[in-house]
Amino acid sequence: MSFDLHRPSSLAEAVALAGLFGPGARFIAGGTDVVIQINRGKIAPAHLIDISLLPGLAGIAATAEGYAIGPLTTYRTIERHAAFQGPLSALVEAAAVVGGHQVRNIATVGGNIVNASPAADFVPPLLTLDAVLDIAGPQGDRTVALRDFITGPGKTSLGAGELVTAIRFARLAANSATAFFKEGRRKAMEISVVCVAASLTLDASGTRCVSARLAVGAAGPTALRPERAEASLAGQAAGLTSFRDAGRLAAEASSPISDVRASADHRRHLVAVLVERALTRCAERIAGARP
């Protein structure tokens, strides 16, 4: 197939252009997961609207609330960010496990978010910190909530021309950590068989929960929050009982369907056993982090 390959210099001028060419049109960075869909013949784009180079769309920054990644930021620059080394190591976690060096030296945050693949590691991590993106579009700005963006494998909320600008979301509360188990087939490169995230806060005690937040990958057609999982934990006294408790209802909230990777009993089965040891590391961390 053949195609135009266009390189704005703006911001303005890559909305401009994907309004220009509507539906032909698609944006591409790092191109890890739009090439491949390419030469799979699954779409044929006739214009390619390189932004890899746009100013201000790289990069972590540190907010008044929280912080903000860009999304032509890749997960090499995740990994190694100092700030992600500490509570919120879930990302980092979650960083280190997409692709090999190669791909993560050049995938990029927000390419790997619009491609809303139900197995995308990095998804769970940013719903469990309640994550919100930034959009830029013809019709203007707006902000999205990242659990209502993603609205079906390989279906997002973005309209005609629109692109992500950034992903946001608060800094943790005290006596907070966070956590993310993958599980595959082999230990690198591969796709999620399942993967969890879980981000926990305790009482000043460091004993009993406050509140917790979890997200489960590659068990349903989107990353899903289980909701009553998380509610059963408020509250609770921090320990084996309340987070196996948590994984048996996370258990019940997903919906896996059995493949050439795992039966959906399986799956079930791992969502779990790794809602249960997401918490157990999030507990631990927390008590490792108290003076």
Ligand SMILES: Cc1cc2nc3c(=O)[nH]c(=O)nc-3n(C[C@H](O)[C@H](O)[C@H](O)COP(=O)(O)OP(=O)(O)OC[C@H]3O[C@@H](n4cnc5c(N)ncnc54)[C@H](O)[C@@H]3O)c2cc1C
Given for the second form:
Amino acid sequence: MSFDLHRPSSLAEAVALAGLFGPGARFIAGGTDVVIQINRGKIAPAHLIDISLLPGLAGIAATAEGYAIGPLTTYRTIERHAAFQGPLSALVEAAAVVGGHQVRNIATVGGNIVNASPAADFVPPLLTLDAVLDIAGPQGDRTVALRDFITGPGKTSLGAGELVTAIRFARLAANSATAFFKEGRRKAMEISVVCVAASLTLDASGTRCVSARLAVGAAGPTALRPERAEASLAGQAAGLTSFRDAGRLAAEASSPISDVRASADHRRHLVAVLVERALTRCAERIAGARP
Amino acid sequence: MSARNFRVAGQRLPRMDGIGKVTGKHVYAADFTLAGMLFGKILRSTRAHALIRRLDTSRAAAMPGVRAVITAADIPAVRFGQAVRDTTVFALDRVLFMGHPIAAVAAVSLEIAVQALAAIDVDYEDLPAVFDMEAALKSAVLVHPEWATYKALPIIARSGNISGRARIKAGDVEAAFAGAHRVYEHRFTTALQHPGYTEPRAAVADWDANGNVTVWTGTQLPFDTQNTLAEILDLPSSRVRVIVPGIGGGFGGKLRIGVEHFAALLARKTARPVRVITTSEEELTHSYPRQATVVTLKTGVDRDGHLLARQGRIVLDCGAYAGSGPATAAIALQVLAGPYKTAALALESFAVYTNKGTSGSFRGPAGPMANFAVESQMDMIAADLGLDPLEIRLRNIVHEGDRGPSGEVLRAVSIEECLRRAAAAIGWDDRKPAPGRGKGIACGWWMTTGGSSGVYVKINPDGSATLVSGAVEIGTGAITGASQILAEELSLDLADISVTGVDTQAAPYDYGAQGSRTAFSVGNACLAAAADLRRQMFAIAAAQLDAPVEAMVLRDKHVVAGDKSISIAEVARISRLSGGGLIAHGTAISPSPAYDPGRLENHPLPAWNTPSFHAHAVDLSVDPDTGTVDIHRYVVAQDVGFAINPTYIEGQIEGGVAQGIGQALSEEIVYQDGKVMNANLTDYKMPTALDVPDIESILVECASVAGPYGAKGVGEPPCIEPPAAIANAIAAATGFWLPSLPMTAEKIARELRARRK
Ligand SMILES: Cc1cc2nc3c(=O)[nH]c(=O)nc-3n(C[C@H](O)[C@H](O)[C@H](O)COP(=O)(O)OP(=O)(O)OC[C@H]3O[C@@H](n4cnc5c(N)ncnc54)[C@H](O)[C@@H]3O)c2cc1C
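Structure of the form predicted together with the ligand, please, following the form predicted alone?
Everything in the complex follows now, all chains and molecules, and the chain you saw is the first one.
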């Protein structure tokens, strides 16, 4: 393997370089996906454009409507971010189970999204937050919903030379909480066999579901939002029955494969179990946060 | 032993190789570099069983930067192997498994070597293959149609795909089954497990102007590697020198030749030094992982749970070459008998060829597989008879003076103490403390590996001692342990002992870092060398002190006779002036116990030397929905005879249990139609720090007759019992035993669901 490594000092320069080299170029952020793919012969880029030093693309900012996360933000930063320790804790929970310490210190959330692995852990929590991505490119800037951005395993709607510059989502309504669960064969350094994120909003009394958003990873070609499961919860009493039904519907909505990590059957079973658990955890959190 | 007042032996002293290893100064084989060195790579088969119709290396050989391409046609036609001489360096006209070496390239860079592999053209014609070990027993497809022409150890019984069959027999099994209260029959399967050493296999070879080759390699067995290389290179062994700079773990995976021969052959062809290092993909497709097995056990008991008879069969999948398979399968027979009294035994082992990568003798070879079967079944029997699992074991275990499965008399038997202490430590009285939570226990026995050790010990004029040994410090601290014994015997401090590197040209013979023997055997050789040195020193001191030799002792680095004394340093200086310095050659060989040959058929390791005994107990929870196992506590009570350095024995126990937890719950090289489906460390799942609890070690010291200060072999046993102990705890938590390793969450969840319906 051999490639030229470029270190642009501005976003504009990065986009220009990417435009210049076209499909033979790759951005590299933390490199924890790119380097492995090069090593395993899955990709052979002639040019690597290192974006890890670009200014302004790392860190978390509070905005008028919610938050903007820079694509170069590491899992370690997410894990420790004070504003995510409350209702948005699914972000912390997902970040905390990515790889091991070394990976979390260097790998970026932008890389996780653009790599578009069906098992990407940080994608489901963002999906439940209806996150959108800001993208800069040779044709100018655009904004796209994360749901529409990931189109297949390893596939996104990113055009040649385009770069993700921010991940944005709105603040949660009152009486809301999030949760994230992941299953694999070991407790760290594990690609999800299934992962699930939930975002639940209850009514003022804390007993009835107002809305729920669910996202399931590693149970289909892309992380998916099981809409029937989500819809089934609206107006229902929050509790085991409705959560279990939602789990069953989510399992029905998923289309997992059988591979060396797990059978499709086991994955579907885990979707049901983890959706129920994530919703239960959300409800407990909302109850715990109430005065 | 404890009555003895040791200063160095038995102490928790820091290991001698510790600082170099934690500071990164230590040179491992993979670090070793020579000027002008080339990089070797191996072309491997992409078919499981096929004729090589065409092999054309001309494009690769013509590439700039490529210095040599070699195939079977370029090297001596030699078959090598331990029990059966069935192995070739490269595939001949046929590839026998995916990953089978076909050619090797040396180039000026690794990149060019990799590119050159892609430029070698191979045309295959696929042949029918056999992948299933039980099918291989009767298959018309022979992995080695020419098997009958191979040379083999005379003890090995072979036929077709069976590369070794052995038996242990005692009493009349059928009659005992007929009279039994109940007879239980179960089938167990275990998976291929990689040894998981941190350093890949690595070797650098260089030929000198006189046609001698030196190989720097991370091998566990430098002398065996020297011999095998000599055969492959068609040279007298004295022209092959093997040096072990350092070894980043081996666990049995670096016993047999790995990449040394490729480096030596490429270096010979290019007249340049060549380095070959494996990738993780090569490790997971062509190394020496723990063999997969199928074990069937039929056991008859009386009303009170006493074992009356056992019929057992283990089929062990060797892959394409026999490797350590015939001996490993035979060793399983002793484990199938267990540390139990059973009057009637009919145990049989089959090592079989299949079209898969060769497997090998990973730490405690056959131990965990056979123990998993025996100890799971003990619990199943106990449950059926309404007995406590501890109680059924106590009713059946061997005691001092009982006979083992080969008819040998057992000495220093401590299994009862191990069981009772492990059970007490885990809180056995409360075996099912909560729903979904349970405790399990398993016990076993194991050998102290035999083979001889020689050491030279030299006393230097500053009063320090140099230990020259051919034994490899594989990471266990064994050489520190042997040095503690040497220091003790010479009244020195551990800091006074230095150890030379392992070099077959200079070091006396050692059987190698295999089994559980290095501290034991090198320690015994040190005892012998120290005795000789004392004789030499006392003779010199007698003249100096004008005192009789009989009155002399070594104390605090001096030869002391009554109120007269002379320092060891002074004696060493005097010896240099008069007698060429103080040097001794100490040797040791483990004595084999007498046994009853009538009980054995074709068994290469008929009776165990200095057996050790152990019991493991575990407390865990099983998630009722996901099937995930969470281990809360893990206790090991292991009889070590005498703890030469308790810290490193605990290290051995912790590491062995971690490997055992991996085998129990997560690790498996998965084959599908001859192809490894998880040839990377993402999908081959060794446990992480979060998956392994703190391990509590209880060192039982029931002194052996043969070991230094009563020591027994300690290295292998800790990985033997974990699969069974965990299986039994899962059963306590869920009500069912999983008879198949690894016991993944998926298998557990499936069973939980099936039972809920
Ligand atoms: C040992 C190990 C364990 C792992 N464990 C997990 C795990 O548990 N869960 C999990 O989800 N993942 C895991 N991963 C995968 C990986 O760490 C994550 O996907 C990580 O978030 C990737 O980020 P990165 O910065 O390293 O991406 P890189 O490898 O640098 O890039 C990944 C892809 O994204 C593109 N890219 C990166 N940033 C941008 C941007 N701003 N705009 C446009 N394109 C961009 C790159 O061109 C490349 O195609 C693991 C990886 C390793 C090596």
